[in-house]
Amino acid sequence: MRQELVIGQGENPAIIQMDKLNRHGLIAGATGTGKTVTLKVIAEQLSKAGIPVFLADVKGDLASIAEPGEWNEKIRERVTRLQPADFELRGYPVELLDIFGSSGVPVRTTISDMGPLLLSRLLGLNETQEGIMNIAFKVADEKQLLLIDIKDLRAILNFVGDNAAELRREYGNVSKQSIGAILRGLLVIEEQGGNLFFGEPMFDIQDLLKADADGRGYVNILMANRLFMSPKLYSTFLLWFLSELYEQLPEVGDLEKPKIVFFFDEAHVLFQDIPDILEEKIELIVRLIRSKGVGVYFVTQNPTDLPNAILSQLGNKIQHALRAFTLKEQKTVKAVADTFRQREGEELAKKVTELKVGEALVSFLDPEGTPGYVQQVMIYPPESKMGILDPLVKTEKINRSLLFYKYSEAIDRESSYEQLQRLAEIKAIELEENEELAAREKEKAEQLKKLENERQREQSRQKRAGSSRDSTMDRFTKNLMSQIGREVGRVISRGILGILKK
């Protein structure tokens, strides 16, 4: 098996060692200098080697890798000049993916799987709001509430707000104003199509790791021209994909060839207004994911768009032309030139500005893992079609995909929204029953009190009537009892003393 990829020709072939692909890389250059062709050529070479690829088609000109190219004067001239081995106009196996489901296989994830950190990035939350998002996830975990789609997240946030007083003792202050801000952010995401992205069935990352019957790796293409209109959604989605690869794949160390190569196009949007904690997480993933057999290649206009901590981990570099019309741009060009390993006396900064379309400065890791000296090369022409994928071919690829039948129908199973709704209904029934019981107890108490009052009034009436009617009888009775008492006393005296008193 071939252990290297050749993507161009200068004084020497531009060779990327296959077992160094997981040391990551950079494809940079100004608009119109050839980045798309370079990306396409690398994807073709990877597919030939049986390595799956994931890339995002932002401009709509990468999906055409599925169709064979056409001979023209420029292609013939470059093939004749560079003599690429095994060159043949051909298409490559593709899977077309689309979070909106209109231009490819629907791709979904769940709110729970996305996690509070990426969601906070997606919604542009401040530190306080991010804290509340973490509380919402914590409460959902403790109560075993499933967070699948946006309505689930909205339901748990409302639950947290309604129970803020109780939760405050354990988690601190829960501001209803902050919850309101998060809910408003969810509305924006829904309008951008987030309601289609969050749901089930969730996309299985293992479906990216496959080859066709000829052993060629699939080129998994995210149809992202509409998605890129919402840069935060675009960058968060790709970051979720990357983190899924990191979380799901086992540790394998350095392989002879990677399991998959991930291209992050328009990478500058990932690091715009990014919180420090998320940047640190990205840096950590990029550093560790190589041991999972994954190569990550950032595609951007300017290398300085990326943080230094990321740039320092990119071993394979391809730099197309940069423009230097202003003082700031000139400083940037010099900074870019200084990142390459160059021979003494080489005016690399000047070369960067003079590169023609299709030319690039490249520096790849050698078999020992040492950065090679920079050289100027002409990139090979692509074997696949340049331009836009034919709509009929696109439809055919989607309809014939096994993944389409796996993911086309959304599933809305019972989750937090339904669970909390049922809980609210139970509480409402309990409250109604308690209110009815309290009402019955109150009515019973009032009836008892009424009966007691009537009894007391009756006794009072009887007492007053008896007092008037029996006054004469009472006097007679008193006199009679007085006489009886005296007689009884006389008898008793007799009986006791044994004599009769007179």
Ligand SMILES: Nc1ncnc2c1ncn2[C@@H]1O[C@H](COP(=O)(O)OP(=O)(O)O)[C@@H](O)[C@H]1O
Given for the second form:
Amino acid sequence: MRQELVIGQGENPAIIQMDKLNRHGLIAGATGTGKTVTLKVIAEQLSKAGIPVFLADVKGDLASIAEPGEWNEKIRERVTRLQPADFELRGYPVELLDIFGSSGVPVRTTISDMGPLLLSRLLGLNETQEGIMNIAFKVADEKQLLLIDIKDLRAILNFVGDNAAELRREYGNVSKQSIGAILRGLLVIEEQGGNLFFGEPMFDIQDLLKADADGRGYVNILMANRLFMSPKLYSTFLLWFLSELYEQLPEVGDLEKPKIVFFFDEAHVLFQDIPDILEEKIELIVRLIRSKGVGVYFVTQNPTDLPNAILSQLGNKIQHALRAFTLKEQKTVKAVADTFRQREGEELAKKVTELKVGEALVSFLDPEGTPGYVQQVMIYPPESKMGILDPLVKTEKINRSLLFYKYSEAIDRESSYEQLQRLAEIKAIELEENEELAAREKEKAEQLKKLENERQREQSRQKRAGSSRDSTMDRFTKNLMSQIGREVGRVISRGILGILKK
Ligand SMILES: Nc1ncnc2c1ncn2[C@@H]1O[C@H](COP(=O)(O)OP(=O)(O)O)[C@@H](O)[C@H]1O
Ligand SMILES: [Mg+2]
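Given the form predicted on its own above, what does the protein look like in the form predicted together with this ligand?
Below: every chain and molecule of the assembly, starting with the one above.
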């Protein structure tokens, strides 16, 4: 099998080593200079190599990778000039994902899973408010309570507020105002669709690691048009995806090819008004996820939008044209030019402003892992369609997705239990007309009851097992259980970005 991706041609071919894909990368350039097309060309080649891809489609021009492109003058010219190997107009296997569930497979997570750090970021909490969020999670985690949806989080926040006096001893101050502020923040999230993306069944990140029958890696596309309207929601969800991959994939060191490549489009929003602590943790995840076989590629207009600690980790760089009209822009261009390994006398700053659409300065890690000399190249044309995905094709892709059926129905564990009970009641009336059925139902009901008794016994057993805390906390727990009442039944531990460890 080929050990490299070729994405364009200059004096030499532009080659990305497959075993260096996990050394991360950057695609940068002003609007309209070719970033999206370059991303597509890379995603196509990854798919061909059997490597699944995750990307977010913010502008609606990436999902069309599912459809074959069309011949036109420009494409023909590029193909003739660059002679890409094995070029054929074709579409690629896609899985469309949507946290709102309308344009793809519904992606849900639970409040518990997202954790206090990302939630605080999502809600834009200040330090005091974040402290209270942490208390709420500590109480829930210690008591092994699962917070599934927004109503659970609201319940526990109210609980913490109502019991502030007693909780103070153990956890510190809790002010009603701060709780009020968080609850108001939750309302906003609800308006943004929070009831759709916080719930169950939760999306299993392993579902991203698939290939089709021909061995082509799936291109998993988060349909992010609406999502991006709230940049905080967008960046929080991308971070959640990234931490899920990090927490769930095993340590594998350097592989011949990565398990998945993750593209972070509009990456600048990630680091906008972000607390230092979160920035540090993102840097840490990006550094460590390498050895889990994940490559992370940041796509942004201006590389200087990314923190240096991130930039310095990016081994494979593609720089499209930048403008240099203002003094500030000139400075940026100069700074960007300086990040490349270059031969003496190379006027990179000038070159980067003169690049044409679909041209780029590139530097990739060589087989030894050394950054290659920067080279000006013309990027291959995409094999798939440029522009918007045909709405009919979109519907077809969704309808044919097995994942869609796996996740389409939202479930509510608690209410499903209640429904069962109600169902049993209705049945009971019907049963009077049918003795045999009645007997069976009775048996069922008894079994249900037995199960419930067992559950309760198990619950109290666990409570006893964990009853080293004082009796005040036990009373709290009892109270809490009745308000939220969903146990994990095991010790909860959290990962780097505070998400739940499985
Ligand atoms: N490698 C390429 N091959 C063919 N056309 C390209 C290529 N790169 C860019 N283009 C043309 O330039 C347009 C803008 O590119 P795009 O990738 O959308 O820019 P950006 O994402 O940087 O705003 C595309 O619609 C396409 O017509
Ligand atoms: Mg673009």
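These figures come from a predicted structure and were not determined experimentally. Residue numbers count along the first chain shown, from 1. C-alpha atoms forming the largest set that superposes within 1.5 Å between two forms make up the rigid core.
After the core is matched up, is the C-alpha of Lys59 off by 2 Å or more between these two forms?
-> Where the cores coincide, Lys59 shows only a C-alpha shift between these two forms that is less than 2 Å.
- Is Glu454 one of the residues whose C-alpha moves 2 Å or more between these two forms after the core fit? It does shift by 2 Å or more.
Open item on the list: Superposing on the rigid core, is the Cα displacement of Glu70 between these two forms 2 Å or more?
Closed with: No: Glu70 shifts by under 2 Å between these two forms.
query = Core-aligned, what's the Cα displacement of Lys444 between these two forms in Å?
reply = With the rigid core fitted, the alpha carbon of Lys444 is displaced 46.8 Å between these two forms.
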